[in-house]
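Given next, in structure tokens, is a single chain: the form predicted on its own.
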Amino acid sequence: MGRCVIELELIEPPEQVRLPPGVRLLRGFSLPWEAALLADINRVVAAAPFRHMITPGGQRMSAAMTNCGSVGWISDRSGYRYASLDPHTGQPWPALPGSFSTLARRAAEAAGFVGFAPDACLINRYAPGTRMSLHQDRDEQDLNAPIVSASLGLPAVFLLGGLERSARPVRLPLAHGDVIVWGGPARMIFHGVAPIVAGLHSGLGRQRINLTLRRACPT
């Protein structure tokens, strides 16, 4: 595959940045659901606490993670995969909150993906200095569905690469409430997060929370 060429075009209203086909950045899109999202995050974390997963190579992941939905993404010495039970509690993951599903569906529609019905949400917690290396989301059985990623709390720089790891990523600043959606021809792009800069968010304090909503199982 050739290198993915990135072009930016501002579109209003609402403010959006047009990226390669299949990628949309929706500025402030999740703010109408802010209170519900934060309350539901707290409920999920109370039942399935954040933890630092271990990679198959034995490295401790930088971001703390948890899940909700019918399945949850996990990593350990056995590999990356989805599981219906939380390995820490032995119980099913908390149900996917309605606020998460509504946000994901409406963001996907705004990005041109009608009918998106997520069944899993990976919740990442980033402390200052935490990062996420370039990777593809490829453990899902349904690669026809888009990915919806909502950013809350401290600002972040999203690294948007191409379809090959060697493609130089574009740096996209993300603020509290921003949502990025990718799917279709961009479904397998490499992406990551640059180290989080220290700061203080009025609602979430010294952290960034990221909701990554996916369709893990076939419809």
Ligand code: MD6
Second form
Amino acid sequence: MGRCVIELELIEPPEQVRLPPGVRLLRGFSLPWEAALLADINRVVAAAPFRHMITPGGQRMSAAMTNCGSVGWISDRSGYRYASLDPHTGQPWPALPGSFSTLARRAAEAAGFVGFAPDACLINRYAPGTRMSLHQDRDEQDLNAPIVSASLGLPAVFLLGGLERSARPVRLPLAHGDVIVWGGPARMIFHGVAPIVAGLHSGLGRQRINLTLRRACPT
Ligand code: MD6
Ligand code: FE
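What I would like now is the form predicted together with this ligand, since the data block earlier showed the form predicted on its own; can you produce it?
Whole complex next, starting from this chain.
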């Protein structure tokens, strides 16, 4: 008898997690674009390879990163910022693929943010054990635009904090194909990624890839 109660708790779907206003989780939303996204990621990475950036404090970031779009997010000894040239190649970042911008616009729309026109996409690659510590996304000039974040490959536990660093984060499991959109009152929320658990994803192997689409420059 008691066993039934326990099972009901265990099978409660993650969709039941109550999200703060301005945050929307769209399960499986990117799956219709899966093949195009993976091909476009490969094209971007061929022109602008993944690299481990250095924080202003001198630490090597554990997620490998690259960008596409008219500007890309970079970090080095002199700080965090958007730059129109890839410091690794000296060339402009690869253009934002149509699959990325279409996905972003449609996901933003589904979350109630119409007219989202991203100009930058940060691509993060996580090997097992890799994490991202709690941070705010605050280097964009247009804080009215939402952010669209697509998870691919190995699952992750997204840490969704509050508007102050001290708030205890909610743990939000993310699977291949899930998309998070946030903006409005949630735009400056602290967030991070718990260490990725080792595993093998059928399409992407032993890694998680995250696409974070933003509007970095004023419209
Ligand atoms: C990640 N994402 O999921 C890291 N930032 O790998 C982020 O830092 C992030 O997912 C702002 C909005 C959505 C995000
Ligand atoms: Fe972020």
